[in-house]
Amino acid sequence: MVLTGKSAVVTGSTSGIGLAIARALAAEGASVMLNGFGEEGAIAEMLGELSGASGAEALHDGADMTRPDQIAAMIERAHAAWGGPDILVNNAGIQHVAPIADFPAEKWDAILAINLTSAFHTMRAAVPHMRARGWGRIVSTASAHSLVASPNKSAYVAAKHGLVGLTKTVALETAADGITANCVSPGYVWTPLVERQIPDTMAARGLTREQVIDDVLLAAQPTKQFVTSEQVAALVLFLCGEAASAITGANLSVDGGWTAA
């Protein structure tokens, strides 16, 4: 097991892609903090699963990732119970989907706090406990959104540009600490966010729900196929390894060619 002996906090893991993440960072044998809501006894079977898995020791956490207080804590939290955290994931994310002249304000502040400002806290208090140990990989969940726009998704689209942004900057900052911080770039992804925002797509759009899947969703990605959440979370595990020791700074796409035109 290649992640013996290291931890790792995962923001947004208790469904989707972060929990994938989770399961490929225990599989290889680090303790694992999630992060997220749920229901208490889901959330402890994931617990059950990720320790059956590593050997090592799971928890979760339940900050609030638009609370600078509370991520700083759970971040406390991991260096007291393991000495790390060694590995950070930045995935906790939400969406919306409306035109600009009809935008909610609130929805762009909470979408920019957790997909945007939450990494900026956790990176923030985590850097110091890796430059102290003298190893650390940071991997932020951004999106093929990170990279090139779509209708209706200002704030998304403008959170992801920014997480890339902020990303290469503390790749910069701790190059020389054995550190390393990337992003992942993930095309449409078959998870919660993604289906929340079918209705929505369909109400601005006027569009059924198959015309959204294959019309708006599928017609980026020229596989015509979802990506993953297991795909994702194995580049991630790579990004975790010595073997990926010299890439930082980058935005790695995970999406069926969505951006390679």
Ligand code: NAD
Second form
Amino acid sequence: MVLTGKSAVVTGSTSGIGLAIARALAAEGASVMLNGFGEEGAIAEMLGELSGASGAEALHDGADMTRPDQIAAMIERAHAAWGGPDILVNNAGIQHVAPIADFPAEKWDAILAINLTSAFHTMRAAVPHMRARGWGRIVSTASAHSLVASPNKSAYVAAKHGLVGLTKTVALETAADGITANCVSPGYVWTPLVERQIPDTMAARGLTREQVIDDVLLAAQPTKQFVTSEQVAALVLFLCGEAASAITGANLSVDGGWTAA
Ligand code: NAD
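Based on the form predicted on its own presented above, generate the structure block for the form predicted together with nicotinamide-adenine-dinucleotide.
To see the whole picture, the full complex is given below, headed by that same chain.
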């Protein structure tokens, strides 16, 4: 197991892509701090599964990614439990779909806080601990929307473009310290985040559910297949390994060819 003795914090990991990343890291021996919202029983089950995978520890921290104090406390909790964190995955994210003139200002603020500013706070807290150990891996889950825009997603597109700039900057600042910082940019992955935006897209564009899936979501993806959470997690796991130590400041697409067009 390549991550035995390492510890990881994965934000937004009680669902979807983050949970798949937590599973992939735990399966390779990393102790994992899960983060995100969810039912107590369901989270306990996830923790049992993660620690059962390799015998490494798994904890949950319910830090709200809109709250800088809670974010800093979560990183310190991971540090106190295991040292590090050696691996930080900035994955928490939300979406809201509406044309600019109707876009609620509070949704803009929430998307920027959770999808972008939270990564500033996690990295600010975690980088000194990584530097002290002379090793670190930071991976931010950006999106194809970090490279291209789509209508009605102003806040999300702005936040994801910003997340790439932020991660590249940290990559340069930490390049000589044994730390890498990269983004992975998925196309459409079938998760609750995508499921939830279908009704809004139906309303915004006057389409049926099937039309949204075929003509809006998969229209952009030349493979005409959803990416899987496990495929994204496999790329994150690779970036956490020694073979990826020369990859830093990159934004790696896993989008079925979307951004090649
Ligand atoms: P999801 O809705 O399945 O999971 C989101 C996670 O974030 C959950 O664990 C949720 O509890 C957590 N979360 C939400 N608000 C939070 C907050 N305030 N504080 C702490 N945790 C919070 O979504 P997903 O599709 O797995 O998305 C994960 C990441 O991948 C996001 O950053 C998203 O933008 C990105 N992404 C998703 C897709 C896709 O098609 N699903 C594509 C590209 C990028």
